[in-house]
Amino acid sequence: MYTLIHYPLCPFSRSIRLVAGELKIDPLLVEEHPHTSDPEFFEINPAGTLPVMIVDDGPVLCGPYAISEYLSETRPSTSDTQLNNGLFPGDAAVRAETRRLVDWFHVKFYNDVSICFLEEKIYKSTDPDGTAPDIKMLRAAHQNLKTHLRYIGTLSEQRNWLSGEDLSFADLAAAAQLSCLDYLGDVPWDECEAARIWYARVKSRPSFQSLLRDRVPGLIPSSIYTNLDF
């Protein structure tokens, strides 16, 4: 039995939910806000960050890196899972590339793009004391997003999936970041066809369906959010 402490529009949480879906894991979902001040949560994860996975008769896993590596080692894929060769397929060089790209999306993409949209358009809107979105910051993040989309497009044109021939955690990490922005309708898909085609492939996988059902009170998803043929 697995329990996943998450937030619906936390990209790190979403990446692990995609992993769970690919590995046929159906965790109990417990919602926690990324800006939580709950002392009980800090007892579970002193860093106060999401996601956290609690394994019955097993460890408490904090953060997408620890969770993905643990599941990759303890839940090897079989013929009835969506992943062909686990979360980190291929030889040592391909696995290193997967980890590089996971770091790219969970650190660089998040800091360049996601954190701005999340803070300015989601967290502020759900905070009773929140201020108006900073338009200048959003404009800069939107320009950064275009650069990242072009990079995704280049990778997807050179390879079958982002890090190689097989779907990997790199694809799930990237799609999780983009899915939050897609909810808001802020991804200029018409400006990078290759990235759109890649994202549509991931979005159409069964593991993605639970994400498409997510709703945040007071925030209606974009018209294309649940559309697989966008």
Second form
Number of protein chains: 2
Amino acid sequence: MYTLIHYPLCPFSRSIRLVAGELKIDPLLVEEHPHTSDPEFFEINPAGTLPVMIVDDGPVLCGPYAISEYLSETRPSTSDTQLNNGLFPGDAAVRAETRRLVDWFHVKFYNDVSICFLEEKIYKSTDPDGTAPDIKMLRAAHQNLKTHLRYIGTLSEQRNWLSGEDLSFADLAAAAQLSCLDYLGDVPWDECEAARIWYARVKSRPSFQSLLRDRVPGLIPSSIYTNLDF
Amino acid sequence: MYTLIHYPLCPFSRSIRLVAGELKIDPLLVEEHPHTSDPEFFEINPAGTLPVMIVDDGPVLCGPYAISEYLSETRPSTSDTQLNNGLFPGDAAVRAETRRLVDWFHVKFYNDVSICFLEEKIYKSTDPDGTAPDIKMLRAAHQNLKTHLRYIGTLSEQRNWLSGEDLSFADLAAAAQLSCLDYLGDVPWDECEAARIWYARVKSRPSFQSLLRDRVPGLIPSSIYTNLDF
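Switch from the form predicted on its own, shown above, to the form predicted together with another copy of the chain and output its structure.
Time for the whole complex; same chain goes first.
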């Protein structure tokens, strides 16, 4: 049994929920806010970051890097999973490409785009002392998002999936980031058809369906959020 | 043959140089500035980050995550290396702990401490248009550094090395960050004896010696930088 401490609109939590779905792991979900200062949570993860996966009679896994590699190493036999060739398929070079892209989405995309939308539109709106969103910052993040969409489009036109022939953790990490922005209705899908087609393929996977049921109090998802034909 | 694109006082480049030293890989070193806007470098790594490892007749590996995992998967037999049990030794749980700590030093320590010292004391001093260092920011980073030193001390008192019985990439990632600050003479070693003892053990390893020979023009290293008995 697994317990996942997560936040519904945390992109890193979502990437691990997608992994769990693909590997047919059904963790008990426990919600924690990304800005928590709960000392009990810091006892579990001194970095104070999400997600955290607790394995019954096993280790406490902190962060998407440790969790994804652990699940990749210990996952059940491939026949039980939807992800036929594992989270990091291919040879060492393809796995390096998957990891480069995971880093791209977890660090570069997050810092260029996601963090701004999350802070300005989600955390501020759910904070009783929150101020109005900073329009200038959101505009810059929106511009960055267009560049990233084009990069996703280019990769998905050159390859079957983002890092190669097979679906990998790179696709799940990328889709997890985009899904939070899609909840807000902030992804300009008409800017890049190839990126839209790639996202529609990930969004249609059974592992994605629990994400589409997420609701954050006070924040109604965009009209296209649950639509598979957006 | 391997080529490593690096910067002498980039902590991520240093972590990979330590890995290379431990695995008895002797890459050709090519220097690039962390703030480069050279389009040729962005062709190699679209993220524009360091380090990049180019494997002859093999892949281009971008970033410490992809490089460390690739070298761990493809490293020569253990008898040829100093790192007897690999970069990620132990069982899956210990490897998850190593990766948690790599994340801790590459993300949390870097953002809490290193980035401030690097920007304020190194990049500004080597930039002809650079302004004076921001003393308030440096003071905050120095406070954070004390907290991190105590954490390193606690871990090294509970375990033989930071993530467990064996030296791992966690130790190299941590020492790489600290070594940049030690060049500047900014590590308050007298604040935490256990952290000092742990660092002295890493600093004494043969893999560390090339780092101690680094010099950045216009920046003289602190008097204790090369001293193994500091």
